[in-house]
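Only one chain is shown below, in structure tokens, and it's the form predicted alone.
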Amino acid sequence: MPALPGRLVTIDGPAGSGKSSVARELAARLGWRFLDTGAMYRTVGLLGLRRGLDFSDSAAVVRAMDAAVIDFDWSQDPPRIRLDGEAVDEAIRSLDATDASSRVASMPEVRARLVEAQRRIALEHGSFGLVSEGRDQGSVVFPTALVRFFLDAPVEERAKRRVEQLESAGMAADLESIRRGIRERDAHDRARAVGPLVIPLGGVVIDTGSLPMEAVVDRLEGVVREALGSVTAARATS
């Protein structure tokens, strides 16, 4: 793994734990850039749906990935993810795309390509500072990040948040279906052989279930600024 920038923070956690919203706000407060790696898997899932691929055929999914261009428009804040030049931020939030993303995330070949892409992004944007969120950022992709957070919350709270997110985007949402889907995805993400959902070594665990987002971000920001201060002090005395 190439040497990574020092100003790199990871935020992992299960679906609905609030990591995307928290990561965006933390990046804004720090004046850093924000990387939504879950959007990358969702976009691969959307690609498979649009191509009518068989998700049991990982080779076909990888071929489609290699023939497509998945990137971010970094001129936008937060960055917008694109598939062959089309902004697909809204399309990847559908229930079908969510289910497809879980399927492709279990494919080692897909994960290997996206991990490589995520590390490349860190190298290209690390001088700005980067907050990277997902499910394996601190455990697999960036295990030496400055701070590695893990956010969690009860299933019921995460399901309610997901319903609110879908309804705010104008999509229909059924709480019981969402709740069932979250439980199934949790089990799937934790059991997969490659890049399972785990607390990173040395990770800072925060339960977001009873905390407003601002309070969560306050805690994360405090930890990050303390870590940055320690690094600065260590360099000054070396």
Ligand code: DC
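Residue numbers count along the first chain shown, from 1. Here the structure is a predicted model, which means the values were calculated and not measured. Here, rigid core means the biggest group of C-alpha atoms that superpose within 1.5 Å across both forms. Compared with the form predicted together with ligand DC:
After superposition on the rigid core, displacement of the C-alpha of Val163 between the two forms amounts to 2 Å or more. Once the cores line up, the CA of Gly181 ends up 2 angstroms or more apart between the two forms. Core-superposed comparison between the two forms: the Cα of Pro154 travels 2 Å or more.
How about the form predicted together with ligand DC, since we already have the form predicted alone?
Only one chain is given; partner chains and other molecules are left out.
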């Protein structure tokens, strides 16, 4: 892998740990760019749905992916993800696309292509500073990032957040079945052969369960600024 820019921070963690909003806010505070890698998996899922593909046929998904253009429009803030030039950032949030994204995320060939695309993005945009969020960013994609965070929260708290999200979107939500779903998904994600959910080596673990979002971001920002300060000091003395 070519040398990565020094201003790269990763945020890994399970669904419902709050990593997405935290990553966005951290990037805004640092004045850096933000990479939502989940959006890339979701767009591959949407592509499969639009082409009517069978999600048990990974070769077909990979062929469709190779024939499509998935990129971000970096002129927008936050950057908008595009599928063959069309902004799909809303379409990828549907329930169907969410299910499809989890199917394609377990395909090794899909992961290999997206990991390569994420590294390319870091090389192209890293000079601005980049906060990259996703469950394998520090553990697999950027193991040498300046700081590798792992956000976690108790299942109970993550289930409560999910119920609030669904209810505020006008959908019915049953806490018990959501709690069960989270436990099952965690077990599946941690056992996955490719890109499993693990704490990155040397990662900074933060429990977001008992803290408001602002306080979590304060903590992350402090760690990043300190790490940046150490890098600058080390350069000055060498």
